[in-house]
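In structure tokens, the next block holds one chain alone, the form predicted alone.
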Amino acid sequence: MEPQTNGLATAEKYYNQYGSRAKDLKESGKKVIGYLSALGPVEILTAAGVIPLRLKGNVSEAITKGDAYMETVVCPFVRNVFDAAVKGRYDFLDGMVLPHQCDSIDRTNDVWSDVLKLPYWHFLNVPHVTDDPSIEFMKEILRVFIGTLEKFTGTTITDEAIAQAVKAHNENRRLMRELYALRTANPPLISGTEMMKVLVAAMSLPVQESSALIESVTKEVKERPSSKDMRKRIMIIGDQIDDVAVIEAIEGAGAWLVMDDLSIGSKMYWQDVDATQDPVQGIAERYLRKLKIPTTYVADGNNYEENLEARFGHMKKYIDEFKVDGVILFIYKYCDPYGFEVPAVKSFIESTGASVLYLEDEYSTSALPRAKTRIEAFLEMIA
């Protein structure tokens, strides 16, 4: 493990250079397996002995290879990262896991896996309810999973291994957790641009690493001098957000991003693995029922007001805790599960009494300017 002195700087590097952490471990002899969304069971790809990085594409990059085989009305998200595979930028991975999530990863699943042409390729099939019937059908595909694993990399993959994984996943996720609760002090000990540095490079590196790196930020903005710079406090909503050009936006208008629902951000860290006797059970109920995404179904409720409570409840909490003035959604063209959600999302916060401003763009740096001149008049209409 590369020892760690300066977390932000080393955040810096590994958002700048995105992936290249694996690309080394890969040269030294480990495996590399990417995944593209929240659902991917890192969990499960520590314990078989590979690294796992989530995948993401370049914002300031135009889709120029990509769509000779993806259709245009493909969310750009998933047409931009696969653009940036078609390239060569993830040409050291040995295979990728795909989850049954959305039309757009669902229909393209064949398209990734015939031009890509990995050794290993894996379709998870995760269902969209949460009943119990559910929960045990996850439970088998995640087996399904483990074993196209241990027939890949040779490893068999013991529940005693799964479990020390899930404790590491976990305490990663706990260390994530106070240094977003460094964001509660007003103003923030550290900027909405840093802390997307920091996901980023995060999601990029094996478990420990990635611990080592949130504590190391965690101590370094700890010992930041206090500051007086009192701002608007906002608070944004979407899915793979994972560069800084919207939160520089959003920031550079004069507002902090103090807070997030997104899902290389909160949805990932909020919700650990429970300790269960069988470690797959544990996993299957956190993917499955603890997991805040539009794609699972979860009605906990006994009507619509009690539904929309157990599905955006989370959000009234961090805009109650992190003193957040304004809630930006900031969803992706042609992301139906995203955008389904909008009218309920909305009217659900604004009943908090938080301001809401509602943004369909691009994955993409070229959209931005029109989005950023509605960002700066929404922060005007709050202040």
Second form
Amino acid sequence: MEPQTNGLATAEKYYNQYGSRAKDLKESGKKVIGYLSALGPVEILTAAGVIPLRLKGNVSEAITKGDAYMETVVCPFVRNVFDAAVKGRYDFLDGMVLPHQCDSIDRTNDVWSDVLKLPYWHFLNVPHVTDDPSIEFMKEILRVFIGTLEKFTGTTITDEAIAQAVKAHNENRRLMRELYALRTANPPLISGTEMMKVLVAAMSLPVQESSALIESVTKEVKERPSSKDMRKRIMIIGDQIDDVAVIEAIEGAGAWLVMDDLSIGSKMYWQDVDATQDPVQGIAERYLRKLKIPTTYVADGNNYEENLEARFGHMKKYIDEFKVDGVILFIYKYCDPYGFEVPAVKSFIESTGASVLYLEDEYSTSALPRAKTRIEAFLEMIA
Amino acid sequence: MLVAGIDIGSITTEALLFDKAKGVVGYTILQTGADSKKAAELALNTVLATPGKNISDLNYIISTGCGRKRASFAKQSVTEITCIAKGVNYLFPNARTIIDIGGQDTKVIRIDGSGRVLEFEMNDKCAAGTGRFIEVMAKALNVDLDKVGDISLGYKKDLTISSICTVFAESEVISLVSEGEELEDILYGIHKAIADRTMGLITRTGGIENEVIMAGGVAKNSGVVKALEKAIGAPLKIHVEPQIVGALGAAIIALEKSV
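Switch from the form predicted alone to the form predicted together with its partner chain and give that structure.
Entire complex below, previous chain first.
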């Protein structure tokens, strides 16, 4: 492991050279498997002794090759990541696992595997209802997944190894939550832009290194002189926003991004895996029931209000705890799961007294100037 | 105390001088063209020339519009949403809903009695239903832009243009011409399409609250005004020069900042 004296600089390095550490480890003989979305069961990959690498695209790069295989009706994020893969960005990977988060992943899985032709490929058929039979189903598909990894790596993945990986990833989540807590201060001890770099870097490293990086950042930002720059405090909601461009647009307009409900942010870190006797049980429950993403949640309240509370109640807590003044709902075009929820989440958050700005945009910086006007106007409105 | 507001839009740039005691001293409207920085400077110099003033006589300058960051002489930039709200509130103190249709944006803004923005919606990055949309249609039909509105008011047949996209709407319009439809009917159909699109934004801000003000260059088009009034079921109030509302709001904010 590299000695880490300067966490923020290390995060910045891994943010700028995404996947470089995994690539180095690959060269030294490790196996690296890429996964898409917050539904990628990293515990199992870690237990298998492979390096999990969350897949991301590049918002500054136009889609040039991917569109030969995918129509523009596919989610702009999925298309962008696929385009990057077609252009060779992920050629060093041993394989990929695509969980069934949404139709854009499910219906393009064959295209990915056929075009990329990586040695290992797995489609994780995550169910979309969260009742007891679905938990049993989830456990079964996780076991199938484990089986394919065992075959690929030629080693047995023991329950003990899974339990160890669960522990390591829970610790990683705890450390990230500790870092998040420094954002409750006013002004926050770490900016949203810096935090984005840490989040992106963290998902590109083996879990132990990721934890060391987070610890190092926490120490560094705690020790540096605190700022007196008081600004409006913003929370962002969306799926995979994994670039600083949007965050810089928000902070450049004179606010702090202090909290998120993003699939590479708090969604990843707020829910631990319970240490169950059968370790797969805890993993199945965490990914299917605790992770609140629009495609794997079925409301079980007695009425609509209770369902909303069950689905979005955690956001209310974030608003309160992180002293959020305004919320930006940033949804990708053609994203059905998040799109369906927009009116509900907007009215739910407005009921807390916080203002909401809803932006529907591409996974691309090309449309950002227009979004910037709205973000600025929103900040002027809540000033 | 003399201040200026400058609104650098996608098609036109407006500069407006405002005196604390006398109110609006003068304004100018020019084409933005390809160089928004130059347009901003020219607009400011033009508006200063009539009263024989210099930039050094100004206590504060605020820029707005999509080119707001290009006016290096401005002390601060404020978005057009906030400026339009301020400008409308100054002109119409009872205003609660604003429909502003400019060159590439349609905005619907709900405000309170002090001109504070309560909620706003803008069209997405497609320019359908904006000033540019009307320009394209006027060109396709070979009609002067200034006459488009009045001609359409003579419509007899209720035609519907169903395409939202500017390019597809243009081909739909050309098909109507080929089918022998009358010019005034086609033009009114175009205006109705704009009103329908704007209604979508109005619904998203929570509906209409009186008084409703229309601003932006498209407010000069009597056909759009008529179609919108019909769609929302309420009269629209329009300032004699609806294009300067953003610059006026910027000037008023400049005045607030300088005291």
